[in-house]
Every structure is written in C-alpha cells, then in structure tokens.
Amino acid sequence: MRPTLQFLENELKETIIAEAGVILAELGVEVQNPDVLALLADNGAQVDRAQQRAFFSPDLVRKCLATAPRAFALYDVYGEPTHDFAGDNVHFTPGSAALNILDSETGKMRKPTTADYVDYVQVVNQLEHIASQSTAFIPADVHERISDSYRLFLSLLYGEKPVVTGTFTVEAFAVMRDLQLAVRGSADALRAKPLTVFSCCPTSPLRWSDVTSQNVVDCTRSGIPVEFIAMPLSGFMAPVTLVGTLVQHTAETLSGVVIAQLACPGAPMLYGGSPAIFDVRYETTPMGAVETMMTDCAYSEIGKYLGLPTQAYISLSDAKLLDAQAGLESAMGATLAALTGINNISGPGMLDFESCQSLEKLVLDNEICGMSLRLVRGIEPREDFPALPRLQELLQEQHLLISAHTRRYLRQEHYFPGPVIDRANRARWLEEGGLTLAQRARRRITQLQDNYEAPRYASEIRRELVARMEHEARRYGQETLPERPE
C-alpha cells in the first residue's frame, strides 16, 4: 500500500473550487496582452478591453478542464521517457532561476558564471533521484536579454535530462523552442516527445502580464508543456487564512488553464504554484514554513480533484547555508510532497527564499529525495508468510546476512544513501577523516565532476546548438559567448 497524506475533505475542495469560480465570473482576471484578450473573447469569455479584464463563466472553465490531459510524459535528449506525470507518481527537479550561488570555497553567496552552470549540469546529470534539470540559476557573464535561452542552451549542451525552464521575455521563446528543435529534429518530434516544461506565472492578485500570457499561448501551440506557478502570499497579497489563499490560488491557476486550453485544446499542463505565507516580523516569504508546505499539498489535492497532474515549489529552504535548518525544511517538504503525490516537486538545491542555489545542498537533497521515494513505495510482504521458516533459519544460523531471502530482497527493501550521508560508526568516521556534511558534499561533487560524460550527440546537433546561441547573443551585441569546457 502506498502511504498517502490528505489535508482537505472532498466537500471543502468542492467549496474552494466553487468560490474560485465565483471570483473568475464576478471579479475576473486582468490580462495585459490584447491578443490573448481577443482569444478569450472569441471563445466565450466576457472581456472588458478598456480595463484589460476577462471574466470566465463556470461553463467555460468546465469546458477547458474537459480538454486538459489527465497525464503526460517527458523525455530526455535521446527521446527516452523519464517522467510519467500521472496519478501519484513523484519526480524531483532542482529549484529554478536563482540569482545567486553559494560559493563552496568562501561559504558566501555570489553571482554565478557560465563555469558554475556547467558544473551544475554535470552534477545534476548524475543524481539518480533528481529526474530532470532546471534552469537553476542565472549566469551573470552574458547579456541579460539572452540569460533565459543561454541557460537552456547550456542544459541541453551538457546534460541529458529534460529541463524545467521558462522565459521572462516574449522574444526569448523562439530561440528556446529552436534549441529544442535542434535536439529533436522536427516540430512533430518535439510535440510527440516533450523535452521541457515552461513555468508560466500569473501575478497575484488575479493578473496575467503581457509576457507571461503570451508564453502560455506560444508554448501550448508549440506542444511544449506548461506549469502554472501562481504565487499568492497569505496575509499580504492573499487572504491570511490558508483556505482563503487556496481560493485565490485556484482562481489564478484555473484562469491559466482556460488560456492554455483555448489556445490549444489538449495542451499538456501541470497544476502548480509557489504560494507562501508572509512573515510580518521579517517581511519575508518563507518557503520552509509549515503553512507554506501545507498550502502546496492542499492545492495539489485540488489539482488532482480536478483531474490534472500537479507541481509545487517545495523541498527547499530559507536557510543561508547548508545547515540544520536547510536539512530540516528540505526533508520535511520532500516528505510531505511525496506523501501527497505531487507529480513534479521543484526545490532541491535551493536556499534563501528561492534566490540561491547550492551544489552541496543539491547532492544532499538528492539523498532526501531518494529517502522520500523509498517512503512512498510503502511496505509489502515479500515471501514473508509463513514467517516460521525464516525464524527457524535465524535460530539455526544466528544471523540472516547471507540468507537467500536477504540477498533476494535487500536492495528492494533497504535504501542505501550515497557517501554524503554518514552511517559509519564513530571509529570508522574518524579513520576516514572525520568529515563534516559540507566536506562530504564537496567531495561528492568532485567525484561526480570527475565521472561526468558529455551527451552522445551527433556533432551536427552540437554545432547547431552553438550556432543558434551565438546568433542570439550577437542580436544583443555580445559577439562571443563565455569560455566553456569542450
């Protein structure tokens, strides 16, 4: 039996969804893109163009939910399946778009570079419990107008896993799509085997910007899955109660569902978000707060109730270093998310309110993810009945270390974490150097970098990726890209 967790009764889910429907019909959403407003008006939404506002009837919302896929898959650069966003299947991905990286040499945050990003891709490519890459942080050594496409370029050039990404500009979408086409070979192949998920973020309360609403339309019409990242802040940009925040989150996310499905019926989507409470004492949005995690799990329940696969920013920390707080918040989030069955869990590696990535934390979080994945496999009998023969064998041999039953099921039953986690006795720990968690994590990163193997691309694919990125850089006056490993 798979262990599960539930925060909301079905009756409460239905009430929240109904209240969100009232909000969409009576208050509507601001849509700052005239073409998207026209799309909505042409398909039955009431539109006030002067106020840039669209109002969605319950029938329109139901119509769009009916065309939304209940599941979809992601594929790696070779076209092999990696993700099945269905049911309670759980997949982990690093948090995205951090502005800083935690420098392992100084222990201080700084702006990342291309070299940092390549290091990140090489590491995440080998972390077995992290199913996808994300465009995890923003290199500061390229023009800001190419920073979105450049991150995806490096992820595809050096990594094999699919990528959770996104763009802050309309113009970047075309080159990001073309980078994927260079890997897949054709638009039909990309549509058949998606390589990325694009994060599309409404602005709380109840607003879609010109850029983000256009991203939704562009992605869906290109066959690129999207995840909606509504970010209501309880007590600041949303009601202070968790239920009130869930009503707002539901309205904002359903508005994205309507835009996506009207643009392209059947477009694959994740019902996601990154809500948080607002800590009035510090004027911060703690992602490690238990109420933030509860909200994530609850809206995922609502998404599943609506029949949609889900996503959440959870399993990350507000700590500034790789310390006990970082472990506490990340492990608690990963466990709650896995028990809830959130399909795409975004967060590993992240510190400081989603603003910093740490490779040391990422390799630790990989082990947290592994433990969480073992947890949701649950407990089941494996030739355990009748129990008498096993106990007879134990009494006779005085151990079961080499029992056929032990050898058959050891790896299935017991999760053995990697060297970042210390399970040695004290004497052995001292003999092996008495390393701290940070030291073990740093050593593991070095091992992974030493073992890294580049994707097995045909040379023409690699050349096309580089040529497209160099062309995009020149559009913004950057004649050469930063040096990077061959």
Contents of the next structure:
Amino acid sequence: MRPTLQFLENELKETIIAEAGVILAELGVEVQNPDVLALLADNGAQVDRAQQRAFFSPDLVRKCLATAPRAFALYDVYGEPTHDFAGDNVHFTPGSAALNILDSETGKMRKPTTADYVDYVQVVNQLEHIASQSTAFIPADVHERISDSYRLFLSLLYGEKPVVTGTFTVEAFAVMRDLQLAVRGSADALRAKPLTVFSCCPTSPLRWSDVTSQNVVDCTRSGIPVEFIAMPLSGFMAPVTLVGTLVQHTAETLSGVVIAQLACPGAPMLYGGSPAIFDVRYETTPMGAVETMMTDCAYSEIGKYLGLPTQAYISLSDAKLLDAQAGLESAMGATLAALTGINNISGPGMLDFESCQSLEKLVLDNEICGMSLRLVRGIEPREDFPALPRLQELLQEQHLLISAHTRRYLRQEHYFPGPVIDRANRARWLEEGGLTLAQRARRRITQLQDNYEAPRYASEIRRELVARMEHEARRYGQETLPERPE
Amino acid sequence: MDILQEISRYLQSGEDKQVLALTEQALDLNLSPGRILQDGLIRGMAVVGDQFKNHEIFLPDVLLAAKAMTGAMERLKPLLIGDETPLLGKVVIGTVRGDLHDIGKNLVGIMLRGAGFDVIDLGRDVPPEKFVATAAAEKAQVVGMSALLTTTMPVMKQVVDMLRAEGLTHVRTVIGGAPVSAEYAREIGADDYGYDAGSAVEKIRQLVED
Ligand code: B12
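Switch from the form predicted alone, shown above, to the form predicted together with the partner chain and output its structure.
Time for the whole complex; same chain goes first.
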C-alpha cells in the first residue's frame, strides 16, 4: 500500500470547487491582454472589454477540464522518458529562479554568475533523486533582457535532464522555444516529447497580467506544458483561513485551465501553485510554514480530484544558511509532498523565501528526496510469508547478512543516504576528519564536478544552441556571451 | 485625560470612529489642526510603530491604526493653513518598469500614509520618466522605488540618474524589494534602502528631516 496523506473530505473538495465556480462566474478574472480576452470571448466566455474582465460559467470550466490531459510525460535531451506525471508519481525539481546564491567560500549570499550556473547544472545532472533541472537562479552577468533565456541555454548546453523554467517577458518566449527546437530537431518532435515545463503565474487576487496570460497561450500552442503558479497569501491577499485560501487558489488555477484549454484543447498542464501564509510580524511569505505546506497538499488533492496532475513549491526553507531550520523545513515539506503524491515538487536547494539557491543544500536535499521517495514506496511483503524458514535460517546461520533473501531485497528495502547525511560511528567520523554537514556537502559537490560529463550532443546541436543564444544577445546590444567552460 | 492624549490612545487601538469624533471635539475646543495632527495622531502612530517593531502588536493592528489616522487626516487636511504643521512630507512611490510585484510596495504606501505622509502611488510597471515628472510636478521630497526582479533593478538607477540630470537634486531617493540592498542603494547613488514597511517609514522620516 502506498502511504498517502489526506486533508480534505470529498464533500469539502466539492464545496470548495463549487464556491470557486461561483467566483469565476460572478467576479470573473481580470485579463490584461486584449488578444487573450478576444480568444476567451470567441470561445464561450463572457467578456467585459472595458473592464478587462472575463467570466467563466461552470459549464465552460467543465468543458475545459474535460479536454485537459490527466497525465503527460517529459523527456530528457536525448528523448528518453524521465517523468510520468500521472497518479501519485512523485518527481523533485530544484526550487527555481532564485535572486541569489549562497557562496560556499564566504557563506554569504550574492548575485550569481555564468560560472555558478554551469556548476549548478553539472551537479544537478548527476543527482539521482532530482528528476529535472530547473532554471534555479538568474546569472547576473548578462543583459537583463536575456537573463531568462540564457539560463535555459546553459541548462540545455550542459545538462541532460528536462527543465522547469519560465519567461520574464513576452519577447523571450520565441528564443526559449527555439532553443528547445535546436535540441529536438522539429516542432513536431518537441510536441511529441516535451522537454520543459513553463511556470505561468496569475496575480492574486484573480488577475492575469499581459505577459503571463500571453505565455500560457504561447506555450500551449507550441505543445510546451505549463504549470499554473497562483500565490494567494493567507490573511493578506487571500482569506486568512486555509479553506478560504483554497477557494481563491482553486478559482485562480481554474482560470488558467480555461485560458490554456481554450487556446489549445488538450494542452498538457500541471495544477500548481505557491500559496503561502503571510507572516504579519515580519511581512514575509514563509514557505517553511506548516500552514503553507498544508495548503499546498490540500490544493494538490483538489487538482487530482479534478483529474489533473499537480505541482507545488514545497520542500524549501526560509533559513538564511544551511542550518537546522533549513533541514527541518525542507524535510518536512518533502515528506508531506511525497505522501500527498504531488507530481512535480519544486523546492530542493532553496532558502530565504524562494530567493536563494545553495548547491550545498541541493546535495543535502537530494538525499532528503531519496528518503521521501523511499517512504512512499511503503511497506510491502516480499517473500516474507511464511516467516518460519527465514527465522530458522537466522538461528542456524547466526546472521542473515549473506542470505539470498537479504541480497535480493537489500537495496529495494533500504535506502542508503550519504555522503552528506552521516551514519558513521563517532570514531570513524573523527578519523575521517570530523567533517560538518556543510563540509561533506562541499566535498560531494567537488566529486560530482570531477565526474561530470557533458551531454553527448551532435556538434551541430551545440553550435545551433550557441548561435541562437548569441543572436538573441546581440538583439539587446550584448556582442559576446560571458566565458564558459568547454 | 488631555484630549490629544486620548486621540493618541484610541488611535493606538485602531478605533477610527472614536478618533474622528475626538478630532471633531478637539476642533470644537479650538485646538489648532496642526497640533491635533502632531500631538494626537502622529504621536499615536509613533507609539504604534515602536510596538510593531518590538512584536508587541502585529501588522493588522498597525493598519487599523493607520486607517483611523487617515480618517482623521481627511477631516484636518483642508483646515491646515499657512505654516501650520503640514503632513510629514510628500512621497512618490511605485514599482519600476517591467515589474508587476506590488504587494510590498502597497504595504509601504499604506504604512507611509498611516504615519502621516502624503503618498502618491504610481502603481506598478512605472517608467522612469513618470517617477521624475511626478516628483517635479508634485514637489515631492522623496521618491520610493520597489523592484522584485533581478531584471528590473537597473531601472532604479535610471530614475536616480534622471532625477540628477533634471536638476532635481533635492529629491531624496529610497529603494526596496527582495533583490536590492543597502549596498546596491549606495552603488546606484540612491539615498537609502528599507527592508520592510516599518523601516521604509523610518528611513523616509529621516530623509525628510535631514
Ligand atoms: C508574490 C510573488 C509573485 C506574485 C506577485 C503578486 C503581486 N501583486 O505583487 C506573482 C505570482 C504575480 C509573481 C509573478 C512573477 N514572479 Co514573483 N514572487 C512573489 C514572491 C513569492 C513574494 C513577493 C512578495 O509579495 N512578498 C511579500 C512582500 C510584503 O514583501 P516584499 O515584496 O519583499 O516587500 C517588502 C520589502 O521588500 C520592502 N519593500 C518593497 N518595496 C519597497 C520599496 C521601498 C521604497 C522601500 C523602502 C521598501 C520596500 O517592504 C515590503 C514590505 O515588507 C517572491 C519571492 C520573494 N522572496 O520575494 C517571488 C519572486 C520575486 N518572483 C519571481 C519571479 C521569477 C516571478 C515571475 C517572472 C514568474 C513568471 N515566470 O511568470 C513573475 C514576474 C512577472 C513580472 N514581470 O513582474 C522570482 C524573482 C526571480 C528573479 N531572479 O528575478 C522570485 C524571487 C521567486 C522565485 N524564486 O521564483 N510573483
């Protein structure tokens, strides 16, 4: 049995969904993009152009849910399947788009560079429990107009895993699609085997900006999966109660479903979000708050109830360093998210309210993810009955270390974290240098960097990626890209 | 109890109706609007600010007090004449061009109004020219800018440079938002940086006093 966590009875889910329906029909959503409004108007939504509002009837919402895929897959740069967003399958991805990184030498936060990004891709490429890359932070050494496409470029040039990403402007979409075409070869091949997921954020309460609504339409038309990231903030930009926040989140996310499915029926989507409570003492949006995590798990239940695969920003921390708070908030989130069966879990590596990535934390979190993945495989009998022969064997042999049964099931039954999580006895730990967790994490990063191998691309693909990126940079007056390793 | 103290006390507990009624009474007693503002309302808000900083009260309590303050201010504003204590100062705020994050900026606006500033909020995605033109037209003392994206931080420098180029050197600038810092403020020549709404009020108060 897969262990699962549940916060909402079906009756409560029904009520929340119905209430969200009333909000979409009565209040509607503001859409600050005339083309998207026209698209909605042409396809059955009631639109007030002067007020830039669209109203969705429960029927229209149902129709859009009916065309939405219940599952979809992602593929790595070679076209091999990596993600099956279906049922309660769980995949982890690093928290994305941080403003800063935690410098391992100085322990201080600073703006990242190209070199940091390449380090990151080389590491994440080899982390066995992190299924995709995300464009985890923004290199600050390129023109700001290319900072979103440039991180995708580096991810595809140095990494093999699919990428969770997004654009900051309408204009950047074209090159971010073309970089993917360079890898896949054709628009049809990209559509058949998605390589990325784009995050698209409605603005709470009940608004779609010009940029993000256009992103939804552009992605769906190119066959690029989207994840909706609504961020109602309980007690501030949403009701203080978790149920009230869930109603608002449901309305905002369903409005994304409608835009996507009307733009392109059948478009793959993740029912996602990044809601948080608002801490009225510090004016912050804590991702490590237990109520934030509860809201994430609960809306994922609603998404699944509606038949959609889900995503959440959970398993990250608000700590400023790699300290005990960082570990406990991330582990708690990863555990709850895995038990809930959230399909795409965005969080590992992240500190400080989604604003700082740490490579050291990422390699630690990789092991936390490993434990969570083990956890949800649950407890299953494996040649355990009848139990008598095994116990007879134990009494006779004095131990089961080399029993055939042990050898068959050891690695399935026991997950071995490390080298960041430490299980050595004290004497051995001391003999091996008495390293702190941060030191072990650093050492692991160095090992991964030494073992890194670049993707096995044909040289034309590599050339084309570079040519497309350089062309984009020149559009904004940047003649050369920062230096990067071969 | 002195009526001004009473105004301050009711303001601290966020009771807007009482604050307005007491303001009315104080006017009937012929207290000058400037004194009511300074020794009643603004004094009360200063206490609220300190309590918030010390975690004795939470943000909603501050906003309730701010609302009571605004109500009474509306009543007093037309009566403030000549050199009577005006508002603490005029501040133009906005989220810079290309950036749609306005939650933090809105909070800063609410707290500034609550503390007794005249606030002109230009909204989000504000072009640099608009900050500069508004600061000039409205004779503002301070321009406050917010940015939450790495990509939009540089717009703040454009505003600082443009104010200088237009000869508006007396206008102070203050910045805020997750990607910026006191160092960044120094780097682009802004006068100060605030990390939350409380610190925004404090910093802007200092800038206006200097
Ligand atoms: C909520 C949020 C959103 C909401 C914004 C809703 C709104 N109406 O503002 C939505 C969902 C719309 C959104 C959209 C996007 N977001 Co956003 N968002 C956030 C989040 C989680 C919290 C921001 C917030 O409101 N905090 C609460 C308020 C109260 O705090 P605050 O803003 O920091 O303000 C306080 C202080 O900074 C200070 N302050 C602020 N302004 C000022 C001004 C002055 C003068 C002073 C003195 C002080 C001051 O006082 C405030 C009160 O305490 C941040 C994460 C973070 N750590 O900041 C990401 C974050 C800023 N977003 C991010 C991104 C990437 C985006 C998108 C590009 C995503 C996308 N692909 O669509 C879009 C941006 C579109 C655009 N062009 O702007 C990234 C930035 C990445 C980067 N390196 O630049 C962040 C860091 C999250 C992440 N890791 O992905 N986002």
